[in-house]
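Only one chain is given next, in structure tokens, and it is the form predicted alone.
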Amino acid sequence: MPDVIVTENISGPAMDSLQQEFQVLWDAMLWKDTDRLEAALAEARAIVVRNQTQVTEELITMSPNLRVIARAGAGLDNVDTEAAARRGVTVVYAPRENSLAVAELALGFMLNLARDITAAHNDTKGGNWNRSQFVGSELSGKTLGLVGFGRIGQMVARRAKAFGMKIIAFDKFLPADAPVVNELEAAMVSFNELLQTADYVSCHVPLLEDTRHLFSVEQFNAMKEGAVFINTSRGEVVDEDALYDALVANSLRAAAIDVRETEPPGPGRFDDLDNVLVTPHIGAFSIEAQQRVVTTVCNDVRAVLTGEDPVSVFV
């Protein structure tokens, strides 16, 4: 029986070695098959998964071998930590590793949506050439308002100060007189100060009670016109239907979003809006970010096994 259970497509360098050091069972459709997977866990030590598998009280209760949960990624909102951590059960995930690919995208998508590049260049390899239609707008002299000062947060206003963009910021673990804070320049304000000033609005927060649909009706209503919602942190923290309305409307100029709130998310009305960019949740696939998350994962799933202490354990 195997060691290791891995149920999505993690792979590399750091996996492979892994899998020539213990018995693991890898299968990337695995966290679809419910059945297989419990019969998987009734001899494993480890499992180590991305944001598809469910790991839930029951299949921990129901895993009595199970010494380490592994999260290839900086979320943990799929694995139930307060149940592993009653079973005596280590999770450890990536919380670092990710944050510059994601931290870009976003500066990516603002770049986008300030020049209109997706459009224009799908209408010239259409046989065009219409400059006049694609006069875009700078991103310098442009307020950014970020949505979670954390790591990732920090990183993209690091980036968007270089373009000569104005950094505001709503946190609220984050105090005023936080060294990064003067460090960057950012004036720290109101969640709904923010909003009525950003040019752009980027969000970096974790799926909390507190931000399920942080981003609704009101909020969207709140915000500066003609201005830029970019989500690359969790799906359910926008009520899509009230962001549909708003770019319908045009009371939002454009939107970018990496992550729905179900995903995958099926055909839906965002196909038919020009003024919408859409990802499939892509923020922390860079090649380099994946071999670092897999290298850090790997490492701390081995250590586990043979006794030593992992590096990036949830607490």
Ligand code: MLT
Contents of the next structure:
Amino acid sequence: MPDVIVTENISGPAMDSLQQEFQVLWDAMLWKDTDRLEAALAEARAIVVRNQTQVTEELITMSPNLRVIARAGAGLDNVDTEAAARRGVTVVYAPRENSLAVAELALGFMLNLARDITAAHNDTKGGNWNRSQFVGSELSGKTLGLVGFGRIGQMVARRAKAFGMKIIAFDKFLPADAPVVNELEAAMVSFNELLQTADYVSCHVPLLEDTRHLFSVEQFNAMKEGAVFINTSRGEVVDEDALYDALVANSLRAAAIDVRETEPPGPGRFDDLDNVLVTPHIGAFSIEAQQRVVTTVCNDVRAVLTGEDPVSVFV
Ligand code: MLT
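Having gone through the form predicted alone, I am curious about the other one (the form predicted together with ligand MLT); can you provide its structure?
Every component of the complex follows; first up is the chain already shown.
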């Protein structure tokens, strides 16, 4: 019976080593197969997941030998960390390892939407040469509003500054006089002021009870006419119906969303709109970030199972 179960596509040299040292059940689709998942958990001492597997209290309770839950990523919204703590199960994760990849994707979205690169590409591939149809705008001189000014928000700010953007940010956990605010020449503002002022709004908050549908009808209505909205955080932070309506009404000029309220999303939604870019939750998926993520969590699983101290423990 397996010692370690891996329920999603988590691979690389660090995973290969783990598989040599322990009995590992590796199945990228196991998260969908509740019966097999529960049967495997009857014996396993470790479970390694991404964001699809819901590690609920019920699942933890039916795993008598479980010592460690490893989340190959930063977000812990799919892991019941309180239930794990109550049952003495250690939760390890990768809180820093993929931040840069997410920040770079947000910048990629901004550049893409400023110059309409995807639309121009598709049009040109269609045999056209419509130069005058694709007159974009520059990021330089525009105001970037960062909702959430933690590690990823700050990485986006640092890079956007190099493009000549003015940075404003809202983060209810970060004091306005924090040294990084000064260093990045950012202005900390209220959420409402940010919505009313920013040309680009990029969201970098975790999914918590009070961030669910943080962006809904009222917030999209408050945004500056012609603003661009970017979400590389969590899909549930955005009310997709409200976003859809704002894009149809053109009150938002465009949006780019890497994350969805339901993943994978049902067919159809946003397909009829030209002013939205959609990607399948790939923010963390750079080769480099995934190497860091998988190495961190595999090392920590090994540490827990061999009685050593893990490095990235959620407390
Ligand atoms: C994260 O939480 O680290 C990213 O969203 C990537 C993921 O969920 O796998």
